[in-house]
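Have a look below at one chain only, the form predicted alone, in structure tokens format.
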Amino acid sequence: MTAPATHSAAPAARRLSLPAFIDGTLLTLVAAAIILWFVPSGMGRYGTYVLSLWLVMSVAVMGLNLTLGYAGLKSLAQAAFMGIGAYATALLTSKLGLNWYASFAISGLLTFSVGLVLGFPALRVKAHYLAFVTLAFSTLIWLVLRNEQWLTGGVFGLSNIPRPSFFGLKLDGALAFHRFVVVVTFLLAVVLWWMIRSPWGRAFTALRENPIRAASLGIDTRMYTLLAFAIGSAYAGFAGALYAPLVEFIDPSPFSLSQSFFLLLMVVAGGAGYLLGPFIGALLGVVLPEWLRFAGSLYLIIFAGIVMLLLIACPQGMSGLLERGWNRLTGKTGGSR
């Protein structure tokens, strides 16, 4: 009587097993996108503003993550490159009439290749003084951005950056343009999900370990550390092209040197090298300051103290933290990035 029941039961538990290929990062994706594509309603237009700015600096960080967190190289720069990319996609949508979309993939074009020239001296230099080139970088940007007014607008901005469409359908509004917000950085994110867990992110970490343990196994490391910052630049070059129809003006003070290491607070606070790092360091970047405004001018002392207090309890950031919550609850010794 129980040889029937036993073969019922294993082709559905057949049936209810998912495919190898899906994790519980990918499902935690797919949950946040859902969620955050209906959270919004009644929200108002500003609290909606803040969840689409953490997403937009969620894409900033998440290149600079893979830039430090997956290969081991610290830049200084992803903010100048979140400016090219801003003032790229302005110019094109208001001075020259191309649509969003086009200006967003050219941004992102023009990003990875500065991201790959600027990889050079990497190949040279390592640790702190790669850090100092990439700081001359940002420099460079800044001065740019803020001296050659004839391009740029100076420290006057550029304003009436417009919104883009989809199919027609106008994106005007805070609540129809967080949810293409929502779309595209999903989407940015199972690119990075799916790269993480290819060859190539296998490579980027090889390279952060032991650059040349990677070498002797035929790694390339040249060219992978090329490819990660090109890659980590692009990400930003796409950030700043959803940050400028986001604010509809922009002006140089965003991006500048101090913004690049609020980003690299962000990676380390979140947990450098969790994929999902960056969505929480951004989330305490961005959304914890408006939750503390409550405290008047003494906010952003309260903000600076609990961002110490978490680095000196946890230096993995809050991934690490929750990734040694669940290893306990669950009785594993390891987890997955």
The other form holds:
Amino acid sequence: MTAPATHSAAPAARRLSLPAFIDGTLLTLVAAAIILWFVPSGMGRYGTYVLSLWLVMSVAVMGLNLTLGYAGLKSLAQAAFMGIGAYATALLTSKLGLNWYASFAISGLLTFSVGLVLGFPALRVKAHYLAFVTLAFSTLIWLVLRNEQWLTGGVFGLSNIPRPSFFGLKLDGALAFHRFVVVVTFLLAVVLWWMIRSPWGRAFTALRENPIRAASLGIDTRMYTLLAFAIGSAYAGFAGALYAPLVEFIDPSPFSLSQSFFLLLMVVAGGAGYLLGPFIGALLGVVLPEWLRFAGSLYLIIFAGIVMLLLIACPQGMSGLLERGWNRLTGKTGGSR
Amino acid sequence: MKKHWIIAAAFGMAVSLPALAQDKVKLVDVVELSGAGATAGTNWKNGIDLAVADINAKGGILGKQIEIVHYDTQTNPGNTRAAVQRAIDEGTYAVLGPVFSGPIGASMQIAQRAEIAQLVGGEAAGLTKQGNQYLFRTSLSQTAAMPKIAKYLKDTVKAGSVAVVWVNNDFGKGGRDAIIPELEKAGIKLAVDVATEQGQADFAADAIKVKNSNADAIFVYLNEEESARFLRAAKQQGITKPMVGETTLLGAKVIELAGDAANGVKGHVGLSIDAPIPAFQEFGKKFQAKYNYVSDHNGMKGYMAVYMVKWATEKQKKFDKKGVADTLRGATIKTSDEPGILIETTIEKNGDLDRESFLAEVKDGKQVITATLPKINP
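Okay, that was the form predicted alone. Show me the form predicted together with its partner chain next.
Every component of the complex follows; first up is the chain already shown.
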């Protein structure tokens, strides 16, 4: 079994005489949040928007990373869950006038509950068969979003989705909303960081590595399978709740099956099972194509080429590559996730 | 030492770039070059490139050459928004595109906030009903086209009942929602309402449904490739009732793909290189010579979009972004003033268009225009 996620960084933290619970991952998250708070000041609205979109997609990828990277459950429904969260938030805020925070919580609860239900097939089928079950679910949600026009606006989508405010402070501007996204993403990442370090995280990893041995050690594999699905789905719901006010318009296309494949690619390219992997994966998926725009019509070909080369060079994704480099520098043999 | 020279040269170039840029006017086209809208988007892009090349060859706009940049939206609303935002941040003079209505809906507020004209290819009726003063169509909206079709079905085809076959995306659903009330108004019964999927390969079941409805005519509102597949399936099922459509059903691509099955198809056409207008045919020849295929209506729309910007700039005699929208709103562009507009076009206050359109029929594998319909408000 792989060593638990967090312990290897602890001795270094002690050397710096920091509290034992602080590790490199947490410090990275804090530093990144501070940088991301200030970085867009010199950028235009476009750069700020792309950064926000990157963070929002990172939240969805974080959830899938928990389901796939930590618990080893292959799901193709992450974009569908993101859609449920986005539509729930859009409808609650724009049609019912509920505030964003309540809508955010409801979106998370709703996707958690649906994820819990979808987790049941995962108790009976594994690997490709589970992927097919989630594929069917994804198609079903997409059909509902597209055909139930009375509720979802159908193919015309929902427009004029309001952005939240913070204690009376309006967050309509690109920079203000970006900072809001930074804070929410940071909080969600810290919760996940805590969860991975906790016995839950170790149980999820045990589930991925060897479910039979995990069961023999007294881990309730049934409960943890369901929880991995439900929590992963809730993160997609949270991402959707941020996506709707960011774009201020939603239609079914960003929540289709192909987007679920794209999120899966982000998990794999970023490094499945690494806490910072989703951020790197979403950077590759959202920001890299934007950086490659200078290449004109060739940009998607170059993007596909880079991803293929990356996965050939390092099947563990970018995080695996970075870890290997770090280990070589420090002379370590093991890996920390 | 060598390094210093390189740095100095690079600095010198950087300083001189803005001076060069002053001789150009930048236009950014935000369009579907990949994803579901790639066919329409590529036609639109090629039309724009053709117009830019023509205008630049003749000295540009008010003496400035046009610098055109294309950004792919991947037919995704979030990416479209990013691309439109980038276009505005980079100082585009006007935003051209996108073509699909969903991505237009996601990005139109950005151009509106920046008070920059956005010239789009979308036909969905709802786009111009939101009070956006900076959004302009380059084609007739479905609300303008459908009454003409209902009238045609009633007066010429003399249909008492019609089967409606549509593609379930923003384009098809918009058309379906616009035609049904018009059929009702004309006293025509809806025999059957058939929704189909974008990218659908097999239309046999849909053709059987239509056949069993025993409708007097069939109104087909699908994308190009799907139109061709439906026509082939209908022929296989032995459907002989009149097939009536709008622009796409009679397009060059459909005729090419459907072969014999396209013969006899009739309908309303907003823009067609086969229309009896020399400027249209001239455009068609130039497009074919440059890209080696026949332009559809999206190619013409892209071409006209650039000329709408040119006309508005020359009319105001200066480069004023907000002024482009103000000048276009409520204007009538005559071909005598701007030949590149190809046909006299009136831009209504809400960004909709009014211009002549055509009735057409496919005969022996070719689109033949049978009548020219006048403007709604001549």
